[in-house]
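Below sits a lone chain in structure tokens, taken as the form predicted on its own.
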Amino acid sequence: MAKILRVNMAQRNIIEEEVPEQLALLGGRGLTSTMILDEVPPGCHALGPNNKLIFAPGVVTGSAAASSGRISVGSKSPLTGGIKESNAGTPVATMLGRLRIKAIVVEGDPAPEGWWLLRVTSDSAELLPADDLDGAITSKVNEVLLERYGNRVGIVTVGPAGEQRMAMAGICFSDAEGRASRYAGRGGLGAVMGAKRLKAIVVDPQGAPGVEIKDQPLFRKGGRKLLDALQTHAVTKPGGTLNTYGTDALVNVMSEAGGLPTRNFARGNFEGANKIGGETLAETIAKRGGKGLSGHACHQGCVIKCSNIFPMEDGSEHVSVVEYESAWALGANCEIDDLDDVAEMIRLCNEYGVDTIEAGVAIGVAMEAGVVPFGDGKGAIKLLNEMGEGTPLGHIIGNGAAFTGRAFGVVRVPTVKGQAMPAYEPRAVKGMGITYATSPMGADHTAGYTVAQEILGIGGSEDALAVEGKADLSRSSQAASAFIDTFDYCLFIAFAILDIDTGLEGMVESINGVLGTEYTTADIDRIGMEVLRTERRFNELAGFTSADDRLPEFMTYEPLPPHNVVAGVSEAELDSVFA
């Protein structure tokens, strides 16, 4: 039987609860957002005693379903002031699913001194002192804990940025080989974990009973349909785009489309795009050999394998993983085209425990202010080290792009609800702009990914520069994303299920197999919208209004080269998304 673990950091005790009936069919994002609305006062301080941090694997996570090893982390965000769900692909998700742990709820007001470690096994959970990990970078934490508890455990931790409660701090999860490299990065939830004085979680899956599946034949049938779709589609199949080039394949695609934000969102294309793009990334990994690897899996059940291990010139491992969002944020957005500099910045973000998107956009804003010049890779590395060291300048950068813009009086600050925009220029990709503006999560591409239709022509071709119909496209994409995040399949299955109907049917059938439900594909929008309404309700109670569902003012009057277009989306159009 599934259970919820409540970890009270004030009393330093752990209570095991049965799952309430109203939560029985939820997992992942649907579960975290529902619990946050029910249990967290919307007006509370995100770093104060009344906020909670919730870890929840998806409904199918831990089963044999392909690419389902995702975990959602939910809380009130110190970056946006609203509700937040951030997720990661990691063996930790699979382990919790197999242990039948529906959620771990971290709550209470801890003592101001001392750090703690939560150890979870098949028959117990305990809080242990972790002062020896105080100040440790994430790789050091993993090294110590893998040595202490064995190399089959999963690890969750925060780096120095989380300990110092910086608003761009993420939560780091171990990958399939135990690296500290998989992140629930967005929204500053690492700062909440730091505020709870929880340095790390160790999950031991030995003796786990496995996911309870109500209808095994249906589950296998649906899982096979989805797997076949993933292994057939050009984007997700073995030897396909993601497997060969990783997500970084989008750098050149988006630059050619005029939608790659460059020089702090001043242009939509980057002259140095090919130097940091997926093709060059794959060629460099192959040339350097050694410990380099394309087609790396973030967890054992991943069949898409879009991750990579990037080597140094001598073949030794530099960092995992160079993804599109990271290469863009720390590369094109800062006009840096040196792949090794970008890799080093990703490594530092991993070690200090921060979101690469927020870090790259914050550095771009600092460059706009003249703190270091655009294109100065070594200067950008220095800013990240300032953050890791906790200097005053480091705290400014570490608290995100919006904070950095206020500190230096910068007008061009590409954020929504206080969160930095990802790697799709909303003036050139209108549907993404509407998602950025209206998502309860703040600017977040994973909240409603319209690029598949607008740029890649998957699931129906759309004109990226056209506004008409994009409110509907964004709303349906946001609902679909909320559905997928609730059952916690990898979002990249969307490429296959948009084009292959049997893949879509297989996803729903596999869910029915686990839960014993009778959902159809028609329920995807309904369930997704229920999650979105829950999240918007929290934000409304926290004081958000329609005025918060807007793109930055500079995008309404500053034309974006090369298309020379402004945002061009009316307030009425934005308000119609959830009218």
Contents of the next structure:
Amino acid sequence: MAKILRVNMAQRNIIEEEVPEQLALLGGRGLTSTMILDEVPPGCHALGPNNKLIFAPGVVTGSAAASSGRISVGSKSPLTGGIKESNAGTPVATMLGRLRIKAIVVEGDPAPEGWWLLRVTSDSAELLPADDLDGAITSKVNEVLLERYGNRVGIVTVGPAGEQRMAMAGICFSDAEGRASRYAGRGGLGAVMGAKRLKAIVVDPQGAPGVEIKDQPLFRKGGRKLLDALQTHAVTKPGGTLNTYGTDALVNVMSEAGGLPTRNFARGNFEGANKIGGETLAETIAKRGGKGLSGHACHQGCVIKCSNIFPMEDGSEHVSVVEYESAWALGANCEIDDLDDVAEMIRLCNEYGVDTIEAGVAIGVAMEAGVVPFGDGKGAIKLLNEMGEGTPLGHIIGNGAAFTGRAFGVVRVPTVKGQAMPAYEPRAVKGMGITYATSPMGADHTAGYTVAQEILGIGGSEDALAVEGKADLSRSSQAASAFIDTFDYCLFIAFAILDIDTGLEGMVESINGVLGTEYTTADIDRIGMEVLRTERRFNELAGFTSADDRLPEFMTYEPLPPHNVVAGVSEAELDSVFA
Amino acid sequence: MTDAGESITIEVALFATLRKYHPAGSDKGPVWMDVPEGTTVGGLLDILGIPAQQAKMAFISSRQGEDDRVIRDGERVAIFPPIAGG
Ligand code: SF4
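For the form predicted in complex with its partner chain instead of the form predicted on its own, what are the coordinates?
Then the entire complex follows, led off by the chain already shown.
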């Protein structure tokens, strides 16, 4: 039987619950968002006693379904004040799926002193003192816990930023080799974990019964169809572009398209793009050799393998993973074009436990204010270290781009609902702007990735600079993302199944095989929309209105080079998305 | 294509798996090259020997361009294979 673990940090006890019927068919984002709406008072303080932090693997996670080792984390966000789901690819997800743990709910008001560790095995769950990990960076936590519990366990942790409750703190999950590198980064969930005084979770998969599968033949049939699609599509197949160059191949694409936010969103192309893009990244990894690796899998069971391990000049390991969002945020957005400086900044974000997107955008805003000059890699590294040390300046930046903007009186602050925009300029990619503005998550590219159609020609082809039809494209993309995040396939399977119909069918058949349901592809939009409505309901009760579904004002009057266009999406169009 | 012998000079940038099609001696950065006036994006692919199905995206001076888009003197043409990420 699947179960829910309720971890009460006030009483320091753990209760095992059966899964109520209305949650039985949900997992991942659908489950966390439903439980947050049901159990968390929308008006509560995100760092206070009434907020909860919920970890939930997807419905198919832990099964043999390809690229499905993802875990969703849900809560009220200390960054946006609204509902939050952020997910990561990690063996921790598959372990929880195989242990049939549908959710871990962390709740209650902890004593103000001391740190705790939650240890979960196939037949027990306990809270143990973790004061020895006080202040530890994430790699240290993993080193200590792998040593203590054996290297087969999965680890979840927060770094010093989460302990200090900074609003850009993320939650760090171990990767396939136990590295502290996979993040549910967005929205400050690490600060919630820190506020609960939970430093880490250790998951031991030994003796796990495995995911219950209602209809094995159907599950296998669907799995094969999805696998075929993934192994055929030019983007997702072995030796395909994701596998060879990683997501970082997008740096050159977006710069050439004039939609790569550069110099704190002052322009849409970056002269140094090629120096930090996927081609140079793959070349550098190959040339330096040693521990470097392209085509790394974040968890066993991924067939796409878009991750990497970036080496130092001498071939020793520097950091995993240099991906598009991180290389853009800490690179182009700060006009930094030195790949080694960018790698070092990613490493520091991983160690202190912060979201690379929010960090890069907050530093960009600080650069705009003249705290350090644009292009100054060493200066940016120093700012990250201030965060790790918890200096007053570190706290300002650590609380995110919007907070940094207010602290320094900056007008050009690229956030929606207080969350930093990712690596697509909304003025140059109109549908993406609509997603940023209207997603219940705040500015988030994964919430509705219209870039696929608008720039990449996947799942259709649209003019990126045209507004017409984009409200609908954004809405359907948001629904599809909410669906995929509920079953917790990696979102990157979308590139194959948008183009290959049998892959899409295969995904739905795999899900039916696990659940015993009779969903069709037509249910994707319906189920996704239900999740979105749940999330929007929470935000509404928390005080959000249509005035929060807006892009920052400067984008409405500041033309973006090289296209020299403003946002150009009317309020009526934005309000039509979920009307 | 025009029948006259006029030529124009354009900047060509090839990315990811298409880098190997760069004209000799320029396998990395963008390169300036002469092409007949009236050359389209599709025509440029032929000139460079890039199989049409390998080229997924073209941006001409930052604007998306289809195969029949005529390239003008001095423009930059960036060509990519299928790429995606997040
Ligand atoms: S495609 Fe990349 S992010 Fe997705 S599961 Fe595979 S390695 Fe992880």
